[in-house]
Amino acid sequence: MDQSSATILIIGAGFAGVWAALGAAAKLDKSPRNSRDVQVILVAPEPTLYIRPQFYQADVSNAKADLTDLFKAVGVQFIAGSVQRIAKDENAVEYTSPNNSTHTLHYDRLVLATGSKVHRPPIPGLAEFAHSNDQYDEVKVLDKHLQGLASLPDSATRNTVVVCGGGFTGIETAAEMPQRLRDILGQDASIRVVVVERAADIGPELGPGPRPVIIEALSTLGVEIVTNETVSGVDAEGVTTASGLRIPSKTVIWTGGIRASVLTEQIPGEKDALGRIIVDESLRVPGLRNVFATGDTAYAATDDEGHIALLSCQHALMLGRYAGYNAAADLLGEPTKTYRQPVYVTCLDLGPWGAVLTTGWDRVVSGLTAAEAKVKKILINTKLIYPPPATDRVFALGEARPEIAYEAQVFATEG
């Protein structure tokens, strides 16, 4: 490596990280003069997207893409590895290899993009029975276990499926369970799935708008809410709940929430609950000026009206833009962007039954029906999160500009 170029290290290829290396890439293309000695640099375990918003499906055989050539085309070198020190002082960060040896990357400007992982609190029976979507590799046990189910004697217990937790995920996951589950048992099977959410409403944070919607989809699919419940305990053969509610099964999903990446902890600065780093308007950590925060890792405003970015693809697509072209004018001298993101769209999967749009922080249920609702999702999960081909370079680097309106292509034709 040439010690004398200048260097904008990112750690993390998720959503956020792809979109910070294709940003800071664009704005060093657009800035030859100074950005000639300049290298874009990505660590992370492997060079694969994973499409996150897919795992609550059965079939995840797609939701991946390869980064290697679209690195290549736009002048990003990749380092496989997973960053287990930032020393900040030094400007530098040490990472482990796949061969496990250790190495330091020095950096002039750092983006962080670690993400966010599901929350497992210290529930007894959690960790040693639960499973989980969260993580690609999660997901793949997850389905050996539904296949598996098929060779155990029928019960109430084998055909039963309980998702802790009736957040986004968890909604998403009920709703494809059923019919995922008669696949797998027969279509004849006694089939019982149940929500536990621990609010008085199902989908807390989504607000009341689209809850009828939510309720009615889930009814309809045979789904079982049960809120004002607190899981207290799993086991191999159920889920126990501080009231002392008891629901047999032999597949318990949790789906409690995440937190941003342990990495955060490295960082100096003030933190909200989730571990994310408030940060400024430019997404740089204050107190360190050559420190950039986005995706899950980050804390930010997305407007003047005091909404904060969610832990969510949407966001982190945007604000992975704005980290990697304000790390590069940074860098190069130039002024940064003031990172905006003031529409909001809640595109909601509801399985067999369709889909629930929303607009607006306040979530008012678009005049879709459940089947058009879900034709936009599918164009969602299927292509306006996926990252741009490899074979057309001024494109990728064309739509890593931050002023790309990605929440506007929603509401566009779905060719």
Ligand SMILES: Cc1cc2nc3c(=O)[nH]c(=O)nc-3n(C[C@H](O)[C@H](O)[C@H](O)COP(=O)(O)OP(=O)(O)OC[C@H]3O[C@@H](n4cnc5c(N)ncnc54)[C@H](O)[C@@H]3O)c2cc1C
The other form holds:
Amino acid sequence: MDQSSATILIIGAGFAGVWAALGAAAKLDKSPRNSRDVQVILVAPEPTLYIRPQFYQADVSNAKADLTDLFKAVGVQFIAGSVQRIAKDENAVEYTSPNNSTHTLHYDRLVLATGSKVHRPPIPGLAEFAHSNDQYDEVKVLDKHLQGLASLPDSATRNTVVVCGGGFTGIETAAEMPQRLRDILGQDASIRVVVVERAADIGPELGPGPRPVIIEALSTLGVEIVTNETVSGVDAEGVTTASGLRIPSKTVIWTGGIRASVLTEQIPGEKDALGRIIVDESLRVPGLRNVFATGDTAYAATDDEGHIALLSCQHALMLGRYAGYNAAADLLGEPTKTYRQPVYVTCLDLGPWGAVLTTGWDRVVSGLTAAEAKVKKILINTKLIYPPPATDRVFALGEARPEIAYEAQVFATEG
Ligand SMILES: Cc1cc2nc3c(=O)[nH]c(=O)nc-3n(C[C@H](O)[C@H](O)[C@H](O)COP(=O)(O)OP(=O)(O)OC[C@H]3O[C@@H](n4cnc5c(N)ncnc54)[C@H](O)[C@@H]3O)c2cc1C
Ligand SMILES: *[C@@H]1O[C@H](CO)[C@@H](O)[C@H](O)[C@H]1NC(C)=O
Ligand SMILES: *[C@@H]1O[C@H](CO)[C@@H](O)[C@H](O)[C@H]1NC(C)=O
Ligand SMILES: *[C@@H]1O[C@H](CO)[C@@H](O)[C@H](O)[C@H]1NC(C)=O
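With the form predicted on its own already on screen, would you show the form predicted together with the ligand?
Okay, now the whole complex, with that chain kicking things off.
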């Protein structure tokens, strides 16, 4: 590959990486004379955007988008590979190709966008016996397992699903499960779905705003909520908690928290409890002037009131745009932009019951009914967070400007 020109290198093809690539391409497009020799390269295992926010559902066949044509349309070069090492002193990364050969790539500006993964603490049996729905392959394995239950003899253990973790993902996963189990085991099957949460309340991080709605929805759906219980063991036949509670189950799903990509460990400097790199207002890594971190790998202020971006698609979509813009602007010797994303909404799927939409960091429940919120959720999950079409380069670059407000579309678009 020609590496005589200047390179903006982006690692990761999630929401943040894709929008960083588009954001950098859009900025370079605005300064064609200065950016003639600048190339944008994105390295990730596949040219695919996986739509992780859909992964709590049964059918994920449409939960991915091919990026090949989009990258071609905007002039982003895609390299298939998994980065193993960031050699920051040499301004280079080492990656492994799908055929296991290793290669080195040099960069002038680096954007780390390798996202996050579910974190499995060292609870006995968790690694061997618990499912997750954090990555595409895990979702497929879980679905195959659930389908396989139908061929086992009827028993309470077979008919029970335990979701460990009552946060955002745990709630969405549990709310789908009664219907999903009945579709597999028969509409008359005597099924049981239990959410086990360590905190005193379901949805501890969602706060008190949406909680009454969550409790009403789960109770209507027949999902049991068990709080104040810490999972201490998992085996092929169920879950045990620290207090000695035993829930027999053939299907245990772990949703107990996510952590930033392990590549963040190769970047020196301060991290938060989730392993995110504490970046400055340009999303630059303090002390490393040509390295930016974005999406779930970045701990960044969203406003001047102390709010911090969450490990969320909502934030990754905008963090990506800013990181890409700033990497390109910085390379061209132009000022960077301060990342700001003051508007915050939450849209939580509550299965066949509907959904709940909240606004602001206090998470005030919007006036929408469960069914109206569900329309918004479907719009977000199946449309608003997808990449732009490859057929319209100008539109794609226009959408990549940091000024675009993603949240406004949630409210503006009629379902
Ligand atoms: C079930 C579920 C439901 C969710 N629901 C919501 C929701 O309702 N709203 C919301 O806002 N968020 C939601 N999220 C969170 C959201 O999906 C993440 O915050 C978002 O995907 C983060 O985007 P990202 O680009 O930072 O990282 P990711 O989407 O994790 O992408 C990371 C990319 O980096 C690549 N990569 C990783 N390591 C390497 C490496 N070493 N070398 C090269 N490439 C690498 C990966 O292959 C991938 O392409 C949900 C997540 C899950 C799992
Ligand atoms: C690459 O290495 C992995 C793990 O060592 C192995 O499973 C895989 O078969 C290898 N692939 C190729 C193409 O050699
Ligand atoms: C492996 O893939 C790389 C990148 O596509 C290629 O350059 C290299 O020739 C391949 N090596 C082998 C042994 O096939
Ligand atoms: C959970 O624990 C807290 C604090 O010990 C207690 O106040 C609360 O009543 C408990 N809730 C349940 C449902 O047991």
